[in-house]
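One chain follows as structure tokens, the form predicted alone.
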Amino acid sequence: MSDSVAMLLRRAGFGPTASELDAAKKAGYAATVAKLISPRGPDVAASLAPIPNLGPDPFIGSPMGQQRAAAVAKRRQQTSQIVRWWLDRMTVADHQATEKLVFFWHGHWATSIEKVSSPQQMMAQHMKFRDSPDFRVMARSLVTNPALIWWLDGQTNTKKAPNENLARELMELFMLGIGHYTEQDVKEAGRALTGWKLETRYPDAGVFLPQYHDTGKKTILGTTANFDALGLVDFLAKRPQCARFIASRLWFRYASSTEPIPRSTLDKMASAYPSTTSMLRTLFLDAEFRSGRYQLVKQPVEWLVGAMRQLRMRPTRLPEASTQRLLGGLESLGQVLFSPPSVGGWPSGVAWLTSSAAQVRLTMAQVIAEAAQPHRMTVEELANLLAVETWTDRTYSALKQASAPQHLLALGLVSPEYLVS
């Protein structure tokens, strides 16, 4: 626990700058947790990356021919726009814990634009992550969210033609976890979710058509009632298993993806549910989290945004060729914002440390170093710049061999000490 403030800032956000780390050390651990969880005032720095106004979806009106081709091109341009915006927002924001939590929810309610296609719908879902005060409210708003409905085939779920995809993932991946429901519960929950469609004109909320809804009674987890979509998520959100599942998922992404959450930590976090910020506060103050026994491999987005922050760079201010190479690198590594690979979200741990990933990351590090144009510095100054507590002898020796500042910086960015928090 000798330098747990640095670990706290790395986990709660995307990577502290040297000045942020110095200030946090002076303030102390508890004060830093309080500032992270309950920052004072609006995030002025984040306003430098305002939320994009995409306007109406170009597919409104079902365009045909050349107009359809133009609409496809417009959606492609808007998709690139929101990806770049979010990377920029993560980088400039002062309220780092807020931005990191939004990133967590994106991986939890994993929905991809590769199938959804509409940037407007993806952004509407993204805003629900930001605007929901607690998990119960979030679950309510997402179960009728057009992006999630389309992603999990909810628009085809009617009383005459049931589709249980959304119901299954609602229980397995979003709210309860495996082992806390039966196949019959999934079928009954699927009936509760019938009747919801979507229209391109309304990216923020689905459209309920009563004629497609199954109004009969359903028995779910031993309770019989006339469940509908909102009644179902309210019911699931009140289950003790939901609080414990969300606690375990937060532990998985913030503390350790390899070691299970300790029972005492789980109990304390579950008692803070449904406020996920309160759950995070409980986690960050927990002795197990602070022990330093648990390690996490940075996800590619965490790695890139952290580097941008520490070098005081912005993805949208780089030369276009450099930005393209970094975005291409994220795609090669398998982590593009708004495009998780499956409903299970992105992998974790050593899955990001393959030999092919190492080569891609080195290329990206060289692009970053080239754009940063660092001055000559010592290995110790590099550690301070990147908020690395210490180098191993092996890494230190390798860094000492660097022939130029750019080479030194690139090596530091791909070092094990920087990749593993």
Second form
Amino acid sequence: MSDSVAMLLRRAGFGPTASELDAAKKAGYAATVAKLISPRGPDVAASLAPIPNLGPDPFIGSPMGQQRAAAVAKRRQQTSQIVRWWLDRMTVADHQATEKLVFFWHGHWATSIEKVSSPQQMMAQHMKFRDSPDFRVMARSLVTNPALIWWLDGQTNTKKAPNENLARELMELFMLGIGHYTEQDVKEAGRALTGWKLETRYPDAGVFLPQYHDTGKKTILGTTANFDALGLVDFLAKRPQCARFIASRLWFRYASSTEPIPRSTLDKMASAYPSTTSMLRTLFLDAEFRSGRYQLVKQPVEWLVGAMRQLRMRPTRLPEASTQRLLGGLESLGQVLFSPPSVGGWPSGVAWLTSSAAQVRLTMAQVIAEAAQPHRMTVEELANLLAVETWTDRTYSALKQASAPQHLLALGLVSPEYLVS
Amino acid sequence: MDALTRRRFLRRSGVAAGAALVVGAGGGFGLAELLATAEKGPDVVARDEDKLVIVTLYGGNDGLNTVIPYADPAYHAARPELAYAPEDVLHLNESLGLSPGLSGLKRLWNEERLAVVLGVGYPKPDRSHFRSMDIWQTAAPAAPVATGWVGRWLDGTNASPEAAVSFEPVLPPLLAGSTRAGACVTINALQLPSGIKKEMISALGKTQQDEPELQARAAKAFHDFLWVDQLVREAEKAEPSTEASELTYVPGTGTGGDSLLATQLALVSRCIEAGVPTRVYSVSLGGFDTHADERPAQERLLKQLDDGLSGFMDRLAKTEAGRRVTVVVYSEFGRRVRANASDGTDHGTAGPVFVLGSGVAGGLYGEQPSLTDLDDGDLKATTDFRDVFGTLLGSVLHADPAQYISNHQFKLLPLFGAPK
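The structure above corresponds to the form predicted alone; please give the structure of the form predicted in complex with its partner chain next.
Once more the chain from above appears, this time first in line as the rest of the complex follows.
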């Protein structure tokens, strides 16, 4: 049987500090779930990492020549700024479940700045994740959101030349899951999404141009109506399959990326839809989740942020060379914030467990351990610091060979027990 | 066991290394484990001895100054300062020739061991280094995908960790599968952080009875990276076989003016000769992003490529294992036809791909793109790169190209047929 409070904190957030874990153990499991799901008051600690105000998009007015080069450089600098800010925010925030959920949504509506290019648009999308009270509202605001439209070529989707890219992913990856629609449904849904364009001046909302919109009747999943973009997502969000799809995605990221969601858990979570925090509460209180037999591999960002929190460090407040090595490490591991590799989001499980990844993490752990300058400690104290329940004999024997505290810490950070939660 | 016998044994044991990893998970590493494994049937081994070496030129190599349309007036008109005079070019035929920096490749051409595929690209070219390199490595031009084409082959064949090895500093997306990835081996032996000893990592690499599967996989990752590194180091130390013994070895570490590419290739040849069961090697040379003063810079890089490749090919030609190796050289895009104001070129589209090997039917493949019928100043691709990689998947890795490169109507190239 696992120490379920520790497991809860590891999965609901990025990595509990020793004192957070102590407090949660005293409060008990149910009270800890309640606090995670409905934290009291504003997140004061998070205000240490204020949301960056990027100012206007440097590409407004279509700069040419030298000005264009300057705009490109500005965008690059702003991209680095938002990546660093988000890592920092995850680390300092007290409302860990909130931050983790935002990270979940980024992997769900996976949109990359590599194509979108505009940090303003990416931040506008990011704020939708933070500000949406439930899934239906989120789907509504994202379908007309410039980052997602551009990412999936929605701006080229017109009555004359319908483009199915956004429609397909809405059904396959964002709202229903594969197998719950036909190719004809995708085509018809594509027609519903016609007419949306973008303007650099408005990173927050797309521009609807009625002349490009197909006003005809569309038959989607057996229902014929004059669907438009919002009508389509409202319709999809009301499908029972949508609730079940979102429940299974949450299970996949919070409970197990290898075992399917048990039927009873699925039913309970789906009935808490569309509030995703209610769905999470249901999951955390579910016996299947609490049993702890399901296993997750920490994604690189989760691993790094968790370590930073436990060591009371901030990834962007280290010496610049160290910060850059850590950011470079995340890139080598394949997880850069705002840059998921594809619309399918980041991989899970064994994909992070390659020999190359082990090497990269070892290098990152060394950077972290050197910056942390830890005091001498026992292997039990190390377990406490990293919120690891027990070391296996294997890891114990590796740790016993470390002569300096920073080597002990580095080994703990790359240990299989720390990587799998 | 003497070196020669050992090597023969290794060669025959081939793909059994995967089993050795499981068997040996608790013990030491190295060739001893391979020796303990059972032999595979001769058919399997024979097919598995075909190996692929992928050379990536990062930065977008200027194809027009690599395979030069020296007889085309449009070439000289578009880039008067950058163009090579016809008499400086190493002629392949009456219209095309290699850059003067590629004298070694010209010799390989004469020996019919070099195939040049002309005008290779993909539809709707992307001029971002990042995106375009991603497209080549994932073989998915339409939308981004998370896995490389070799990585998907690793997934599909349940390959063991040493099946694909990169000697680049960072594992390229090419070798990333969804459940597997190639191993990344540093040129200068394993560089563990100071204070972290191999014994500690080896201890972390042991799996425990009854531990959760994913946790065991996390442990095995340490085992694997020590294992592959050990495999390479053993190969490096192995005495040369009688077939190759008269050759001088390129030193295994980058000393005395060897380019990094030559060093990477030297390691590859050592591994091949020692019978390391790796099927795909990835090496690279960077610096081709020549926006200014291109000619001397590119010539220097091409010379490095030429020295590294021609030495490597000569070495390979001496052994049976080496003669079964195919090398492919590509870059993420070519440059624009017209030179810019800084005597350089900006990001363009299609370019030539080289395929080399004793089994390769040397010659020209595909069609040289027109210099007058351009797409907004850029070359129009005449061959899809997926046809080149698909051919390699089929002929070298003996896999069905369509299984690992999707959404493409293949027009495979007769690169391994009779010489043209």
